[in-house]
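First comes one chain, alone, set out as structure tokens in the form predicted alone.
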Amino acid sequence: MSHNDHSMRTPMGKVRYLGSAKSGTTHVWHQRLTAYALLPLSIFFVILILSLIGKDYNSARAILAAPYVSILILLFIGSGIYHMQLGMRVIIEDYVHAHGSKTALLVANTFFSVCIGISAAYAVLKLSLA
């Protein structure tokens, strides 16, 4: 949106991210929700990594294989990957103006995000279910 588009919105519309057609900008809300989810999940993840320092392989594996740890790691991965994908989508939409390039980059962004997410989830599940 240009600067003029923003000035035409009501203050409530700005807070709700509503344009003149009253349609919400869903990805902005999703990005905020994932950011809020990532706050405690990131703290958990850092504490988890710090707790693994000095542990032998079997001890570290036992900690990482605990159900609540695996679930929190999967939530961290899912939220982080989705947050990353949304952020890159906004950058691509804002700065790539050629339609073909924009479409190709949006597809590549989604494909990359899905591949990284599935790979990370597979690693966690393999560790926790082995």
The other form holds:
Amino acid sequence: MSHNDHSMRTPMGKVRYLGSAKSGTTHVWHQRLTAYALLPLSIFFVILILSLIGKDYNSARAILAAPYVSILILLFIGSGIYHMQLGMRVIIEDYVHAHGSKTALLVANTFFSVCIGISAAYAVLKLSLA
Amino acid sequence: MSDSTSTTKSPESRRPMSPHLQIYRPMLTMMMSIIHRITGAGLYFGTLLLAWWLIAAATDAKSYMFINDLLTSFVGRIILLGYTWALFHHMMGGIRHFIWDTGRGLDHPEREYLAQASLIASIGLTLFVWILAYLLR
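Can you swap the form predicted alone for the form predicted in complex with its partner chain?
Expanding to the full complex; the earlier chain stays at the top.
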């Protein structure tokens, strides 16, 4: 960043990481990339839930533990968690302007997303590898 | 640390901020935009249910039947119905964004048709899945 002597950003803006941090395109691209993945994966997930209707525990477990089902659920969780973390980040940045609460919420957003993602992925792995 | 500067009423801090919903006359496209955001936030917190359900399935029959009874209760079904619609509405909104990404569908009246189509499709798909769910019961 120091190579840019003609930047329009003020020194204070740079210190506070305000304005372009040159990662906006990556954010949008990753948001779209996960969206492309989530379109078929969400349809798969709805079909999976439908296939579990009326099943007792053992047959539901057998379906969830099948390798291709587990792999698809893991992909669904992975892309879904990343997609929602990116989306919630934008919501926070749009509505929360006080520096302290914005930072706190952005941290909470990542913590929540990672906790949910790891918990769900752990459950799927426990099911299929048990 | 910048709280002191953000609370002072400089002209910059009082300028209108995006998306500034209170100012514009409500239109279908803007309502669809905010509903896309609301459904996204709903799905975000809905992952708590997904994780809980998966953990219950990985634990034992008792935990799995407990959450199943909870989700198939009257309140549970209302929540799942909302969850289904939120998923499909956000999905249709996403497809609309894919179309816009190619530079198409941004003009009048295409954008109105797209907004109407995604609303109809999200409601239709939700009804379809729930009718299927009741038939499979």
